[in-house]
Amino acid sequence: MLEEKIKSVIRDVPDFPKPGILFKDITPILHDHKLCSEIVDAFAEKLSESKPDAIVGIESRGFLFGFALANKLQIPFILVRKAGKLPYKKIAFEYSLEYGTAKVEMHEDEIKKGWNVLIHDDLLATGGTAEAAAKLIQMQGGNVSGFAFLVELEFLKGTEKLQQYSKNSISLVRY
């Protein structure tokens, strides 16, 4: 089963980025081109009925499989980046973190009104960054058609936060 294959490759890094956190490192997956292809194929299969108009990938690990998936589905791939990283005219959304705030941005001409857009990231924790991406899509007149994550940390209940944008959420691996 794909979930077990992925879990066997993900590396646990204790106390990163701060003490008490067990970080799920997906970078070892990138050494296995066959597993990467299986992951993209699994996402494509799960999305076969929803047919998004575009995929938004969240910086930075959301770019890895998000771009490959958009390419496979032959639809545009759109970047959501941390503030100050995009060169053209942009829109921004600031959101709360456990300690302080963060801001993400997108070019202002990326989403066409009425588009159904899938948001992709490598990992769903509390859902704050994915929610910020959803807000950026809505600010441009797009609809959030769903979310796709490689890994979901279910105990942090991020899916609950995202349900107001779309009930369609895919996670290939759950902890």
The other form holds:
There are 2 protein chains.
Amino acid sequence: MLEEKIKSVIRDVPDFPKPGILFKDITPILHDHKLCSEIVDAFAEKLSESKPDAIVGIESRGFLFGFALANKLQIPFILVRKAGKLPYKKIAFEYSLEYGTAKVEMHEDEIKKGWNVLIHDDLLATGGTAEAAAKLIQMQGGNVSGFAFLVELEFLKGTEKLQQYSKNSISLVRY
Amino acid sequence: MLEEKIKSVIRDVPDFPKPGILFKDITPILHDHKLCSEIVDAFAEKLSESKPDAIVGIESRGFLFGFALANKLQIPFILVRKAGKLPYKKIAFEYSLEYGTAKVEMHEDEIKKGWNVLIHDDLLATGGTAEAAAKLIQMQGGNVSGFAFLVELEFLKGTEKLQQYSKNSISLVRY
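Got the form predicted on its own; could you also share the form predicted in complex with another copy of the chain?
And the full complex, kicking off with our chain again.
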């Protein structure tokens, strides 16, 4: 089963980025091209009945499978980046973190009105960044058609926060 | 011709990230899945006679075509990230910028001794970051088999700096 296979490759790193957090390191997956292609295929299959018009990938690990999936589905790929990284005219959304705030940006001409846009990141934790990506899509007149994560940390209840944007949320691996 | 096609899609953004710099924005390419797949195919074709054992991609735009190319060639993909981002045991290399320094890191168990490793980034400017990636590969006993860039700014003479690591440097687009 794909979930078990992915779990057997993900590496637990204790106390990163700070004491008490058990970090799920996905980088060993990237050494296994067969597993990578199974992951892309699994996302594509789950989207086969409602193919989005574009995929938004969140910097920077969301660029990996997000771009691969967009190419597989033959649709545009759009970057959501941390503040100050995108060069052209852009829109921004600021959101709260445990301590302080974070800001993400998207180029302003990326999404056509009415497009159904899928949001991808490698990991869903509390959902703050994915929610910010949803806001950026809506600010441009797009619809959030769903979310696709490689890993979801269920105990952080990120999908609860995201369901007001779309009830379609795919996670290949859950902890 | 592929170079002309890519050039027609790249967007010039004046005065980014600072006054006087004409930034080459590759994000419009990501909207064109056909062009994206032609780019991956062009890299793969140029590497067909000396397929590397792995590809190192430089954060974060180097994750896009780097990962796509690694999957196409069916070889491992390895991340070089800015300091503090990788969770596991890692090695670091610090290098000089115009003002100050920058540090990049790689997990310490990523490269097997004797592996021929290709370095990819979207854009070659002065070559400082690509050189740092080369150092990280050599620190782990790997060989730098070559470099692959989507865009090269020839007037900054990055390839001169890199040729001590490998004389094989591919750039699909040159300015």
